[in-house]
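Heads up, the chain below is alone and in the form predicted on its own; it's given as structure tokens.
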Amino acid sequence: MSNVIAMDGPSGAGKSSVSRIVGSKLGYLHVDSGALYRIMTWRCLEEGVDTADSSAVAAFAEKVEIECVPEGGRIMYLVGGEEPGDRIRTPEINAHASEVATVKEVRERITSILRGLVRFGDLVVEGRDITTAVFPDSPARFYLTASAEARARRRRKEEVEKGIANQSEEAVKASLLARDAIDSTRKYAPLRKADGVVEIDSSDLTLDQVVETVMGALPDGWRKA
């Protein structure tokens, strides 16, 4: 049976690259469902469809073909048989994700998707519902968080890299606290810190610490000798 290392937590706390670190030090395949979400949004704009209809999501949603492929530590989506990359990473995407996250039948397909990718052997898994609703189940379940002076920096600093970026860190910020909002009060699998959860606060930990922790947390036999 495969083994589930489930994190949790708001945008901006360091899911990725903690998740990206751990994954490649024990050679587990890093799993983003973030970008799930992200890719519906996507889709849903690319075909005009109003993110703000719950039904007209749902409907469209069950058309939208993934391919999910084990490349390089990580598993890749492909739309169309193409990566959508850069694409759904945009601040448009931001502002309309939310929504699309908070349909019903989007998270039952999304959460059908990441559970069948235990097929292709151990993950981590980052989101905001893994510890609550897609993994609840495995002993080794993390929740980072960060103050939304750290996360907005982290993003920001992101976006810039990934020549995306046009808006203000304040802009980020205030961005990151309404989805914080539309994802901690959904109906459906909200964002919440799990009973039973190793919490991880990132705000004045480097990269490295984080990954530490997290590797120090591991059940027995999970890690490396």
Ligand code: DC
Contents of the next structure:
Amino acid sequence: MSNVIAMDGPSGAGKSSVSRIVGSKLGYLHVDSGALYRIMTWRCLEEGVDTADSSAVAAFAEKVEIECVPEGGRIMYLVGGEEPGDRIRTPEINAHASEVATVKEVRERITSILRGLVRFGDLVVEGRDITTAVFPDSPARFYLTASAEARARRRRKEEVEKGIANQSEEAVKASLLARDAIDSTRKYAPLRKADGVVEIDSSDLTLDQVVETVMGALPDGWRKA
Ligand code: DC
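How about the form predicted together with 2'-deoxycytidine-5'-monophosphate (DC), since we already have the form predicted on its own?
After this comes the whole thing, all chains and molecules, with the earlier chain placed first.
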């Protein structure tokens, strides 16, 4: 059976960087579950599906085909044979993804895709409901958090560096908080800190310190000698 490291937390808490590094240290495939919600959102917007109409989103989501391929230490997603890349990282997608993620059928479809990835081997999976709903029985579950200010600063830096957007820190923070609110109050699989998870507040920690904390909390035998 494959080992699964599950990591949840709000946007900008550092889940992607941490899980990518932990994955590469251990030889586990990195799985970005948020990208699947972003792909669904991107396809809805492209096809003119109203993301506020949950029945329309549910019917459409069923038809979106996403191919999962292990590649370069991560699971790569292909839509129509192509990687969506930064097309799923725009402020417009940010603004609609949480809404699409409230739809039960979308969550069921993505949960089933994620669970199926264990066929490729050991995984480190990051998201909002990985520790609570997708892999709740994993013995390595983490909740990564940080202050809203720290998260907005990081997310803005990332957007500017990638040339995706150049919004003020205030605007980025407002968008993060709006998504947090939807993600943590939705009916199905809301973002919450589950019992028994290891919580790490990364506000005043370096990336290396967070990675070390995660590595140190893994079950015996999961760390390489
Ligand atoms: O991590 P991210 O910002 O790329 O996630 C995009 C959206 O998808 C976010 O608004 C919450 C949602 N999401 C979710 O509901 N469950 C997950 N496991 C991952 C992401």
